[in-house]
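Let's start with one chain on its own, the form predicted on its own, as structure tokens.
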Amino acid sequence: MTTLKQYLDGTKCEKKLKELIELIAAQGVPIRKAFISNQKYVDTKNIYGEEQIALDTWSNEHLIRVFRRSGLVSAVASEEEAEVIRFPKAMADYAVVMDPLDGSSLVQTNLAVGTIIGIYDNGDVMQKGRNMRAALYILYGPMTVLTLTVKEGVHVFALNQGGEYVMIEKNVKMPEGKIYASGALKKDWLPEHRKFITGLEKEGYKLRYSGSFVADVHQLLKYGGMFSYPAFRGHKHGKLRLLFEVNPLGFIITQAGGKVSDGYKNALGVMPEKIDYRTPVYIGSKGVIRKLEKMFNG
């Protein structure tokens, strides 16, 4: 089977980008091992006022420490940090955006959560998502899987018992499936979103929502359909962060033939105004997202 290293050696990636991707992939092992001893909620909240479990802060601190020591990253923007962290002595100029542990509230229930990463050139995290050099996520489920794009297709690797990632799916292409998910309380949905979801249900779409954005997007790669976290009453910008969640996963979905939107336009073309910039998000199969944009814009 093709290993992650063998795959990267066959791409157009420069040497230091390969090294960075392999370094990030390797962190799936210590993060997964840290689950057992870091499950409890701690007496802190992140910059968005959300309760943290110990694994949130552990994963964040661990990855920042790894990036600092590597010399491959000059800037990091993390969902757990209020400011961009810079490493002026870095030998390479990659900028990383990350959600160290997406869906962490599910850790205590043993449901799938993940680490989301986006990589840019030029040491600048404040870029449009379409400028991304590479994107990946590590999903901690029954298997530990790494889903990766370096703009040469989307490929899925699984961590084997020897601690090596081996390819299990090559050139993933999203089907036009019929599953859907929607965040926010139903009573707070805005009329246009409610109308669209009602239409999907009439077409036979089935609800599949876990509470972990990365896990819900991963199943879309397999089955197709749509995930959404819309604007809702009192929150016109929705909940999810453009830099750390929407752009990396949107970049992967797009490379697999899907589409990501804020309801009206491609989310990968939005310039973030600040690192915690929020956006409504609709992500999934190209057909259903096009239908959504046509309705919203019409």
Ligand code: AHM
Contents of the next structure:
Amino acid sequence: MTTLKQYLDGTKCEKKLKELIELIAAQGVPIRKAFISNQKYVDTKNIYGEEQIALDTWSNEHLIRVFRRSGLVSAVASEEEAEVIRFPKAMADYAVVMDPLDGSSLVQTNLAVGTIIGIYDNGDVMQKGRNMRAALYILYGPMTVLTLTVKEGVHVFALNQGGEYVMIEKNVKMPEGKIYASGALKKDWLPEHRKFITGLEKEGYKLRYSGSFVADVHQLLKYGGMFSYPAFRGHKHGKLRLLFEVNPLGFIITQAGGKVSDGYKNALGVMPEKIDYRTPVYIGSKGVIRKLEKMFNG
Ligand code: AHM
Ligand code: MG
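Let's compare: the form predicted on its own is above, so bring in the form predicted in complex with the named molecule.
Full complex below, order starting with the chain above.
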């Protein structure tokens, strides 16, 4: 059994990056525990005007505190914060982008949610996704699993009873499968999106949409296919955020042989205009995303 630590020791990662990844991975334990105690709606809204449940706020504050104390992180951009948080005294220059708890509307229904993290190594959070040094997510499902890439393949680890991550899948390569998902109300879909989805249904694609981006993308690593949250009527940028959600998961999927697109081009090549920049997203197996871009680009 390869532990996360043993795996990292065998990679080209510098010492501080290994420390940072292990530190983040370790937070899966307290966050998982907090599911029992932090499941109430609080009387606040996040910067997008959405209702926050306490576990979002808790996970956000917890991770920021951990990064501040670590001395490894000089900047953090979080989905739950309006501004970039800077730690000028940090001894390393890693910049972290994160969604502390993606899919949080599902917490109270006990469906899978996750912590999404992207790491840049030059202190800057406002850059193209493809410049990422590493990306990972911790998915809190029946098991707690960590999916990681340090640009040396994609590997999945599970948290065991002793609080250690052990590798359960090595070098994941996503297949060309037939799962599909689309966010937004069907009545608001734009014509080209509707046409593409109808085409997939005719080809026998099966619908699997949970309402948790991280969980919906995780299943694609195994089964293949496509997740989308498109531009829709009145929302030309869709719903999901480039920095915190699309880039880290897009980076992982790309490392696993898949693709991520805004419908027309690789989302990892898009320069964010602001920290809460939203983008339509199509993510999944290479073949289906290529087909989509071809259709959208006419
Ligand atoms: P969140 O980060 O506040 O949880 O919002 C993002 C989530 C995604 O996980 C998911 O794909 C999407 O919002 C679901 O939205 P909808 O409720 O419109 O289906
Ligand atoms: Mg989210």
